Amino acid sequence: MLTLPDGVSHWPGFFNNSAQNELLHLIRKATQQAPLFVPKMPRTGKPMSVRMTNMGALGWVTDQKNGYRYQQMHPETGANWPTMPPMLLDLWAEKSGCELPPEACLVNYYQDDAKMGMHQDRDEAEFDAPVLSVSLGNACLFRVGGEKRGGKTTSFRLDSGDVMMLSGPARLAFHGVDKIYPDTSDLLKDGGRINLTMRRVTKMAGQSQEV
């Protein structure tokens, strides 16, 4: 049995088929208000291979001019992000160990040929709260390392309905998605994978924002 690094938690099959379909319905409803867009790398302006949007008081965005950041509005429509569904808030309350609610939920859509390079989630004001994610659709090969790039890594599969968390010593671990396994789920009619990632953004000692 694979031993995960300290601070990496994995709950396979946490959401059953019915709950996955309910989440998918809520995501589709959210994207009517906040359509998926293609984020771009700072400086180079190179498009990422995923499309994304956000739910919650704040959303993570990136573009060539202003780089990685959180903001209250969709970069293309200028509208506020849709609220986070109670299903996700309940998951956070159950698993995160954090008394304050998440402020941002990133919604990443991976086509079957998409990847996500190794990176750290460090655009938040502090890192006491975990990063909690939900996988929907086709499975992926997820890879996680340590706080320095290029060190030892561990890879494991995330299937539709799985929940995964980076906390404590793994909160700033480098991590990424090496590949998507096509035809491993029939949840999404056109294939691909959706990843939902919940985070706190502002300092824990401050007032929480409404979500």
Ligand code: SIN
The other form holds:
Amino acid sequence: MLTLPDGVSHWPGFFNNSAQNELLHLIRKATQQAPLFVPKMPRTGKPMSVRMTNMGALGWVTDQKNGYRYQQMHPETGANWPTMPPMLLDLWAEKSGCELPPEACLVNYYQDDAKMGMHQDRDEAEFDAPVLSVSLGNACLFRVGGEKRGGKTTSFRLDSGDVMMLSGPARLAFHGVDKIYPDTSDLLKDGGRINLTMRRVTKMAGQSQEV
Ligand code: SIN
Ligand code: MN
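Same protein, different form: I have the form predicted alone, so give me the form predicted together with this ligand.
Below, the chain from earlier opens the complete complex, with every other chain and molecule after it.
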């Protein structure tokens, strides 16, 4: 049995097939309102291989000029982000240990040849709240390390319907997606993978956390 680093939780198959289809339907509706965009690296402007959008009050965006940030508006349409579906708010309430709801849900779409380099999620002002993730579609090889780049890492597979959380000692862990395994799910008709990550962005002043 693979031992995950402290603070990394994994619930394989948390969402069954019908719940996955329901989530997919909600995500498709959200992308009609807030189309997927191509995120660009700060300074270099190099496009990332994933396509992104967001749900919730705030969304994570990045471009050459202004870099990584959260904002209330879609970078191309200028509209507010669609709301987060109750299914995801319920998941957060069940798993996060936070009294306050998530403010952002980043939607990443990976084609089968996309990947994501090792990085920390550190654009939030609140690290007491976890990052809670849902995977849909083809499986991926997910890699997680420690708080310093270049240290020992652990790799494991995330399948469609899996829920994963980085909290406490793993909240600032470096993580990334090394590859997508094509043809491992028939949820998405054109293949690929969708990952949702829910976060708190602003400080939870005065709010106690459950222990
Ligand atoms: C991310 O770190 O934003 C995405 C992780 C994943 O796709 O599982
Ligand atoms: Mn991340």
